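What follows is one chain in structure tokens, specifically the form predicted alone.
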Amino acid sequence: MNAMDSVTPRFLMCDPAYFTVEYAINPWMKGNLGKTDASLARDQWAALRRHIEEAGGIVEVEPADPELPDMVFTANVAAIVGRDALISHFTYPQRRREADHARQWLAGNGFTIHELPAGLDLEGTGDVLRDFQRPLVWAGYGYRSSLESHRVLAEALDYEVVTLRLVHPKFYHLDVCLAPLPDGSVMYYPPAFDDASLAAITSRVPESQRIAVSEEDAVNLACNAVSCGNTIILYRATPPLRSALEARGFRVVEVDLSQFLLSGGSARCMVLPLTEPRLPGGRAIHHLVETTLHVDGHLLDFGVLARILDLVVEQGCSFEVQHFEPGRRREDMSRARLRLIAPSTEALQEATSRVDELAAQFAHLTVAVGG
């Protein structure tokens, strides 16, 4: 089924000894503080490990840190292709020390370690998923990973990065709404993405290989599945989804992971794949573009600058305020220089066009692109 069948899948898992929901950093966690059952969570984790091993996978286990209750979600600590590992930097401080454990474990097991520049977030294979049949990784942004990190990702892993924007807060990581499968199929939940990202998926994955999951499957985190050989391990699948997977030759295994869904995670969140073979033809490619925006005018009146930044973000772009010079008196002009980063040329053009439309509403406002 898979060109990489000869490679025995290996996964890193973390002992669930200290797993609990003690803070809320995603919509799933709200309302679930203190509701986990430690004994049941351990049994569910052990069942997931058993199913992976029965499917032919090898599971390595690292010890837990009592101060890091989310360390059980090892998927988030690094992005890996071949023997290159880009260590994560987490958006929320509660999880940042998990990266220290990952760095130590991966370096000690022969991986080449790469680091993110200061100021960028990227949450490992939570937002970076290697395609099994195409020499690329699918990379999400919008909630927990920085758009700009995708440039670093391409260089560190020497692989093409296809950028996908997440727009549904409940699907805050890519691995809870998209799953590349060993036969080249891609399982995904379309409402989790913007139109440009859906176009990026459909342009690369033929219709016969696209599995659009239902809302019921999406909220049961069916896309958060572990692929091991011809076995797909997940929390729950509706009969139509099971049939779609079985028609492709997969064996579907359901495992109760209800304790971990309280925290917004499921099967795939709890494993870091260590065998991510580098396919032929892979090279460092990203599709980000950027420009400089010079804005002069009464930028603080009517929240003009804030409106400009909102327009940029609405188009899926990010920004960096490189210079801001406020007027000393109310009648004085302010000046700003913004660096805009976009996932594509089309997104950048749309963002600057929207800013031009806003500028046309104010006689005092001038906008220049580039330079």
The other form holds:
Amino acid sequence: MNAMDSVTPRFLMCDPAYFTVEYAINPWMKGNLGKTDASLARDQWAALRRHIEEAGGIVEVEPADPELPDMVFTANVAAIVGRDALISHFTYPQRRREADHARQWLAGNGFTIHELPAGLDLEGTGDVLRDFQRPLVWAGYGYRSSLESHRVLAEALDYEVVTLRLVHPKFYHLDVCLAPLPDGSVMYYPPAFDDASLAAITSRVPESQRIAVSEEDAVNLACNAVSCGNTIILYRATPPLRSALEARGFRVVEVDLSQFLLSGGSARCMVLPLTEPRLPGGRAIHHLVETTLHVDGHLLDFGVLARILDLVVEQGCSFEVQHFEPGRRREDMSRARLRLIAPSTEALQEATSRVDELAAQFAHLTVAVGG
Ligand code: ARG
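Output the structure of the form predicted together with arginine; the preceding block shows the form predicted alone.
The complete assembly is shown below, putting the previous chain first.
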């Protein structure tokens, strides 16, 4: 029997009473400050809840906090596999306190709570999506979640983490551009990812199971869909997308969530799935690699250090400045030790060779890798 058939899906939603757009932390919110309509939002939220219940799901509702207008997006508060929950740390201070509510609710409902170390961000199932058929989670980074959080995620959930880099600002969370579906297919918007991430998707999901959505569906946040049994609930699907889903045996339900799109969210953002089964064979695996870079030279003048750090980030890597000793006078050299974290060996090689190329342009600059 399929693992999915045995559990009644349960979801956590949050009362939309205080939902508004009162700050802009993603491109969707810009221009929409103060434009939400509270009673319309309440009706749309209630319709989503009703569709989930009609599809056989159970909805738990958590009370809202009047100071947290984005708390309605419960998807973002934790990453869950089985009974293990890794509590989020939000990138923007406006949302950070949502994690306290999540910790309390999940601990009170029998979940084992895991925490991120200080300094790392991860925004729950906004960026961490469990595959329904493969023992892995797809995890995004690039706008909100830190690359390094993926290592913590693998360990906390004891599950494989496949890292995907997001490169399109409108698709700032993984759940707005990718949706694993119950039959093992994956619906996604290719322009939201870099080439290496597209390769990671195609190497794991055969072509017959890949549903690449059009730009029209992508901007209607079709990938931000809730799967419940064989029902897929979303804001809007074009006829070709609807046919592709129906051909796989899904029932497609559209629900007007225009109020929440003003804030950059749709159906999937408003639910935290609580019954994410741990598939057999799941193990703590991540694909991150790291090395140390020792850099000496006139790092402050010529903007050299900034260029090195930019190159690293452009290649999809991250860094930690572990040591920095500035040159005091014009003729003094500076010295830095950087920890470089990459999503793959290839990305790490690419980043270090770009840094070497830069070093070759400046006689004073030396770069040593490793050690
Ligand atoms: N305004 C919210 C934010 O920018 C929207 C979150 C949408 N949630 C999601 N899972 N993508 O954080």
